[in-house]
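What follows is a single chain, given as structure tokens, in the form predicted on its own.
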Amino acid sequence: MEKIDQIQKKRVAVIGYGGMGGWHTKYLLKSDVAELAGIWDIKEDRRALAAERGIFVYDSFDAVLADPTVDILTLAVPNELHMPMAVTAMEAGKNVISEKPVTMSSDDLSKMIDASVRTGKLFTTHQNRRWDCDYLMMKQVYASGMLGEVFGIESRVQGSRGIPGDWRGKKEHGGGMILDWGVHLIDQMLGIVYDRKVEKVYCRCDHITNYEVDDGFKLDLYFEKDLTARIEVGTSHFISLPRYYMTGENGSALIRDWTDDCRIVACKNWDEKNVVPVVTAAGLTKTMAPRDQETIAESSISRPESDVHDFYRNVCLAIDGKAEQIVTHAQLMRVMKIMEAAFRSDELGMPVVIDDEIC
């Protein structure tokens, strides 16, 4: 990242001061190149709220789009609004950060990018679980080779409250876990298999608490070269699975939770001797019983330093020209075309093939 001193600042308004716009503000607050210029929310409690807070509460979005000083645009509105918003947006000289999922089809995607391309504004979308350290360790493991050819992936965001009975439980606003949590997950499984195409989907969704949309799913990701990725979510778990596994041809590797280091067992030599059985209750077993230590060497890799606010500051210097933007046009697309793979494949109760070069 480049010095701070060489980003030129912006200023930023938030549209929607809600939970995500609350958390923009937050961080545009204490930013160190970005200014917060205000917020403009259509209910009245929330732009009352922002007022006490001592920020400044736009009259009208109309009055947001007017305002020259203001750079940059952060939706953080209903998910049925990001296209027309950005679209107008950008069509009135604003760069536009919109919040996940970036809109909900393909078609509504592509009509965002053409208004960036169009009018030359920056246009991206806050993938802010780049930054998870849980990611940013299976990223290295992955990409250093030390489990040889990896063959399986798992990624997995379990828990026991139900799916939250604000827009995520409602079709018309892009509600469902696939939509919610999926959008990230898929977007950091092809940030880690980054060498990779995938071919087929196959997802199954769930529906116990909810029957609108997907209270849950599970979704594979079937890539090049024979690895297979699933892609977890569940809202009615007592008991979590590990956050992350990955094995390979030569070892595996496990995160157990938000907060844990990376676990890393490797295999120094396959032909261990006089391997002692283990004993079940309906027998012996010599394929399923555990390495001695002479024949595996375990590692960790402990929690990298990570800052979330350097999605805003590559946005910064991405709209001067001194940097690519991080997350681009096409990583959008390739996410928006396997949520929609994922969907059709539930339709169908069937794998899906990819046939779409972007994938």
The other form holds:
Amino acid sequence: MEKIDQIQKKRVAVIGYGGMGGWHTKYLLKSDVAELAGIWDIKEDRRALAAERGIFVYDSFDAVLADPTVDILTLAVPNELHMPMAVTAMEAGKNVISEKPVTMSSDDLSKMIDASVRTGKLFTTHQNRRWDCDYLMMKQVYASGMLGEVFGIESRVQGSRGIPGDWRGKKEHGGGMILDWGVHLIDQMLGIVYDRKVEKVYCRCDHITNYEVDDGFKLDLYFEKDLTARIEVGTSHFISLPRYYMTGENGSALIRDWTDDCRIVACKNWDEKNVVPVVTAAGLTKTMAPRDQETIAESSISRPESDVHDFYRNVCLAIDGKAEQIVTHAQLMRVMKIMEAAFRSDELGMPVVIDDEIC
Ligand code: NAD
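Shown: the form predicted on its own; wanted: the form predicted in complex with ligand NAD:
And the full complex, kicking off with our chain again.
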């Protein structure tokens, strides 16, 4: 990232020292643009663990806010706490990174954005999966136009362990897979299809191991100009379908797994002479038979260089007014409105038309 040498190192306090708080502190301890001021967690055992690891532990959330050396608060607490803590922190003069999902409703998000505008403090969300290589490759394929007009994209993550038994299973804490993996995959899809609006959504939620919140879902986003994107998250799948699939009028692209390159098959000759039919019990099919190798061109895109720590670098530059923040308020609101439409669609059992300008 450009201009790193111009960044004034920022001091960051991490609120919540659980799984993700642990990730942030580890990163901040070796960051080139920020340093760890300390942590605050309501649980004594988490505070004790941090102290054991040599991390400074604040006495309270208020003590963090009162520390004039702290520039940024990173909120790594359960989802229902993001909005009140972010607003309080900005009012106290701190910049705020909220973990994803930014919050649980567009009304709450408006309060956070208003606080940022009112106080002039930076407010953003850790959409770290914008640095995932699978996403970056799909973004490249779409933007290149190499598949011709794209009409279908599928993005999936499927596990087999249900959802964790902690706050993620409870509605009041913002549990469920739409607010967990969904927010990442929707954000990615809107990053890939950068040039079209979403007109309609249809969503069906699963309740296989959890009845209170969704433990998986199938969400279809109907973009303008006839592009449909399927986003699917499952937690009871023992064989996983591919991570990403994209298809257009001239070719298809596939990423099978987290660590795979992107495979592309494009048509180079529509004039097929010798189609070998597939024999099925019901008869022969040429329509669905594989293409012969003479008519297609295979290529691949390798996983690009990507450094998720560019997120903090961007935040620090943006605080100093030297860069635009990468994860913007408008993007956060667009994803939030789509998640709200997905919940409504599941409730109604039918597609929901989106007429919001932002989507
Ligand atoms: P966790 O349960 O492991 O940790 C949450 C911590 O917050 C706990 O230690 C808990 O004691 C603490 N806490 C709860 N209430 C608090 C309060 N009022 N004040 C201070 N501390 C409090 O959860 P997690 O997996 O770390 O998730 C935290 C956040 O990070 C969630 O919003 C989650 O969605 C997000 N997350 C993001 C990613 C990502 O890839 N960006 C991955 C995992 C989690």
